[in-house]
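Taking the form predicted on its own, here's one chain by itself in C-alpha cells.
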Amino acid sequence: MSSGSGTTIRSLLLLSAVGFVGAAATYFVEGPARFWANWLVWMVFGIAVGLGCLFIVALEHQVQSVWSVPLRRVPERLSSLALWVTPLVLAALLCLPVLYPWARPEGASVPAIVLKSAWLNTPFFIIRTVACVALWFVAYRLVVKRSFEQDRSRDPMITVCLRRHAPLVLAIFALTLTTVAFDWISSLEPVWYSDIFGVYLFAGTFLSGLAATTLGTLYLYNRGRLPGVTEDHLYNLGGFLFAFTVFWGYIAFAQYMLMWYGDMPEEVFWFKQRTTGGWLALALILGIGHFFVPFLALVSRKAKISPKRLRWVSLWILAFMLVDLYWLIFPAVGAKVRLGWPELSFALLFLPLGLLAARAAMAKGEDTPVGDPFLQEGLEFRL
C-alpha cells in the first residue's frame, strides 16, 4: 500500500469517526425517530446500489450480452455492496417499534393494520429480512464469485453455468427488492398501499446500479485499465442511463396520476403529506433533479460518450436517489423537512465507509473477465 493510499484511507476513516459521533448524538439529542429515519435512508441506498449492480450482472448473462463483457467486472465488484450492507439491515430491526405503527401495541386497534397482520408482524418481518440477506449471498455466489474463479481457471463452461443461473438470480432480485420496498418503506404507513411501489423502487435501484457502474467504468477507463474499451461502450452506458431516467420518471408520474385520478382517501393522504408545506418544494426539486436534469444532460449523442458528462450525471443520479429516499421515508415519521447536523453526520458516517467498501471491491479479480470466451468479441464491439 502506497503512502498516498494509506493517507486516503486514514482520512476516510477519520471522517467516518466524526460522523459516528454525530450520528450517536442524534439518537440522544434529536430522538430515536430521526436517528432511525436517517439510518433507513442510507441502508436502502446501499441496498439499491449493490442490488442494482447485481441485477446488471444477471441481466447481462440472461440476455447473453456481448458488448458489455469487457465492462462486466465493474458491476460484479460493486454488487458486493449488497453484502456489506448486511450489518445495517440487521441493526435496523431494532427500529421496528420506533418507526413502524404495526409493530407497536396500538397498531392492534387500527382495522387496516389488523387486516394485514398476517404479513405485518415482527417475527415474520424478521424472518423475511434474514431470508433476503441470505438470498443476496446466494445470488452473489451464483453469478459473481464464479466469474472471479473463471479468471484463474479459464473454463468456458463457467459462462454456461452463469447464464443458466441468471434467471434464478433475477427472480431473487425481484422477490427481495419488492420485499424491501413494501417492508422497509411502504409499511412505515401501513394503511397506504400502491401496487407499483416495488416497480418504483426497482426503477431507482436499476438507475443507481447503472450510475455506480458508469462511475466505476470511468475510473478504470481514465487510468488506462480497460484497453480496448471505446466510446461505443461508453455510449451504451450513457444510453441506458438516459433510458432508465425516462423509465423512473414514467413510473413516478404513473403512481401519482393513478392515485390522484382515483382520489381514494386511503391512497391520496400519502401524496398529500409529501406535497404540502416544505415537502412540496422538495417534491418539485426531486422531479426536476431526478428526471429533467439528467434527461436534458444526456439527450445528445455527444453527451453519451463524454466521460466528464457521464461522470457528473452519474454522481447527480446517485445524489438524487438519496433525495428520493429522504422524501419517501421522513414524512412517514412526522418530520418536517429538516436538513441539519444529524443528516450531515450520517453522510459523514456512511459515505466514507461506502467509498472504502467500493475501493476494496474494485481491487477484486482482473479488471476485465479475462476467462470469459466472449471477451474478445466484446472488445471488438462497434456501433
The other form holds:
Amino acid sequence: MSSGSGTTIRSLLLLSAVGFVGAAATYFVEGPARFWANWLVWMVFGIAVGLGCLFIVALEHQVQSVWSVPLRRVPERLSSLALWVTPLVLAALLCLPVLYPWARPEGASVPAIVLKSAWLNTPFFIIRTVACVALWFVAYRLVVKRSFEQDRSRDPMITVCLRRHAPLVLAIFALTLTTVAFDWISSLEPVWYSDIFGVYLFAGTFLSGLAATTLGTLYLYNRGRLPGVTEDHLYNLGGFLFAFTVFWGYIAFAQYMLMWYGDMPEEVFWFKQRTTGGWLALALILGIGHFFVPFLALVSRKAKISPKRLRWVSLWILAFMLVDLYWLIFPAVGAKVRLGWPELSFALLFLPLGLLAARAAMAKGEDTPVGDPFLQEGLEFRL
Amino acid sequence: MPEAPFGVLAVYPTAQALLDAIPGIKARGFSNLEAYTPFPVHGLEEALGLKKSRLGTLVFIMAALGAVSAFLFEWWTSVVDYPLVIGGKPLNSWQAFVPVMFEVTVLFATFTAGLAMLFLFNKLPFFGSPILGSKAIRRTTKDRFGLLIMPVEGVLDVEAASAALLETGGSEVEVLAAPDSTPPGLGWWFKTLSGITAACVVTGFGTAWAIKIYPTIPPMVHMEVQPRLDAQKADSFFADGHGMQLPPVGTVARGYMPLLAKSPEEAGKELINPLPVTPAVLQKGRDLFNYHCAVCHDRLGTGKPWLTSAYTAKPANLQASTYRKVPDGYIYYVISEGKGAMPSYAADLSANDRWAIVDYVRALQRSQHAKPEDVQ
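The block above covers the form predicted on its own; next, return the form predicted in complex with the partner chain.
What follows is the entire complex, opening with the chain shown before.
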C-alpha cells in the first residue's frame, strides 16, 4: 500500500513537472498574458474550493446544524487548500501590469478608469491582497484549527468557542471573496460595472466547496471510514448541491438579463464580448453544463442518495467551475477562444499538486470530529 | 359473497412493536397494509413496501409543460399577435421571457402537486375514511401505533387477519366496514349545490346590509373633501352652472405663443430669430438636434441616416441649397407645425429650443459649405 501510494505520488509529481515545463514555455512562447490568465484561472479555482470549504465549516457552526457534524471533518481538512493557494496569490501580484489596464500607464487616459483609481491602484491592490491572505489564515485559525485539538482534548467548550467565531469568519469570507471577485476578475476590464459579481463568484465558490466536500465524504464513505453516516446525510449534501446549482443559475441569469435589458455601453460590452464568436458556444456550454445538467441529474430523490451519481456530478461541477473561470477571465486577454497546449500544461501543473495537497489534507486528524459533543446526535440524524 | 370490509385494524404499544410485527403479517400472506402513527416512524415505508409516489414525475412533466407553454404564449403575443419594438430589442427576446417562464413553471408545478395529491392520488372527493370512525383513532393520534390489513383484489379473510394481528402483538382488533361507495344521486347534488348557492346569497346580502348599516368611516378626509370646483362637475357658483369655466377669448399661456403665420414662407417673412448665436445656444441646439432630429435628418443634416432604410419617407436634406437659402422663420415653422411625414415638435420643444435648433442647423450648413475666409 505504502509503496503503491509512493508510486502514485511520484507519478503525480512527474506529471506536475511536465506541466511546469509547459507552463514555463507558455511564458516565453505565447507571452506573459496567456501565462498569467491561466495562472489566474487556477488560482481563483483553488481559492474557490478552499474558501468554499471554509465557508461550509463556518456556516455549520453559525446555524448550529447537527446533521453535518459527522461530515464536518471533510470541509475542515479541505479548507486548508485556501492556505496552500496563498503563494499563488502573492506571486500573481507580478501580473498586474501585464493583465490589468488600470495598472498600466495608458489606464490614466481612460476617464472611466481614472474615476475608479481610488480603488484600482497598485499599492492599494497589494495591500488588499495581502490583507485577504492574512485574513484567510486568521479565519482558518478561528474556525478550523481548534477542532483538530478537540480530537484529543474532547473539550466541549471548543465547540462553543468555534460557534462564537463563526459570524466573524462569515464576515471575513464575504469581504475577502467579494474583493477577490472585484479585484482579480472584474477589474481585468476596469470599465465594467456589476454589483452582483461578488455574489456570482460566491455561488460558484459555495458550489465548488460543496462538490469538494461531497467528493471527500464519498472517498471516506466508500472506504467505510465514516461509520454511522447514512444515505440521509448524503441526501442533504445532494440537496445542497442541487439548491446551489439553481442559485448559480439564478444569479448568472439575473446578472445577464439586467445588463441585456439596460443595454448600457459600460455594462453590456462585457457580455457582448462573451457571447459572440467562439465565446457564445462556450457561454451556451456553460449554461447547459453548469445549470441544466446538474439540475436534471440531481432532481430526483434517488439521485441525491446515490454515491455514484453524487460523485460524477461533483466532479462535473468542479470542471464547470473551471470552464466558468475560463469564460470570465480569458475574453479579457484575447479576442478568440484559445485552448491548446498552454492550458493543458497548466492543468498538468496544478491538478496533481491540488490532488496531493487534498490528499495531505485528508490525512489530518480523525475522520470525524470525535470530540464534538453533537457527533452522536448528528449520526442519529434521519430525514 | 358479502362485500369485503375496509380492513382489520389493531394497535401496537410502540413503534418498534409495529415495525417488528409487519414482516410476520406479510409472511402470513397479507400484502395490502397501512399504518397509522402519531409521528413519522423511520423504516416504516420500507417495511410496508410502499411504492415510490408518482407525484414527483407528474410535477416534473407539468413544470416542463409550464415552461414551454409560457414561452410559446410570450412568443406568440410579442412576435405574432401584437409585435411591438420595445427598447430596440428584437421581437423574440427570450431573455425577457425567462422570468415569466420561471413563474409559470412554478405555478404549474405547485398546482399540479396540490391538486394531483388531492384528486388523483388521495381520490377526493371522499368524505372521510372509515379509519376516522374507528375506536383506535383516538390513540393512534396520541400514543398508539395502528396497523390496518386491507383486502387484496377485494378479498380479505377477516378471521385470519385478526389472528395474525393478535399473534404479532396487536390488541383491540376491530373490523372496519367498507365505506358507502355508491355515487351520489341527483338529490345529493341538488342539496349540495343549493346549499352553496344559499351560502353565497346570504353572505352577499349580509355584506351589503352591513355596509349600509355601518358606513365605512374614512380616517381622514381633508385631501378628498376640499372647498374647490371640480372639473366636469356642476356647481352653482357660476351663472352657467358649470364648475369649470373656459378661459377668456384670446388668452395665451405663458411661454406658449401660438404661430400666427399660415405657411412656412409666410413665417420666413414675418419671424425673426430672437436668439443670439453664442456657444451656449449652439451647444443646446446640438444636443436637441441630436436627440430629436438626427434620427431622420442625420447628425449632419444630410437626410441620410440609419433609419431611412426602414421606411419609405425621404427626410429633407438640410444641406441642399434650397434649405440653405430659406430664412430662419421657415425652419422654425416646420419644426413647430411639421411638414409631409414629419410631425409637429411643438409639444416636445419650447420656442427657445426650436430657435436654438435653427441656429445649430445654420452652423451645420456652414460647416459643410465653408468658404476659405471662414477658416481664417
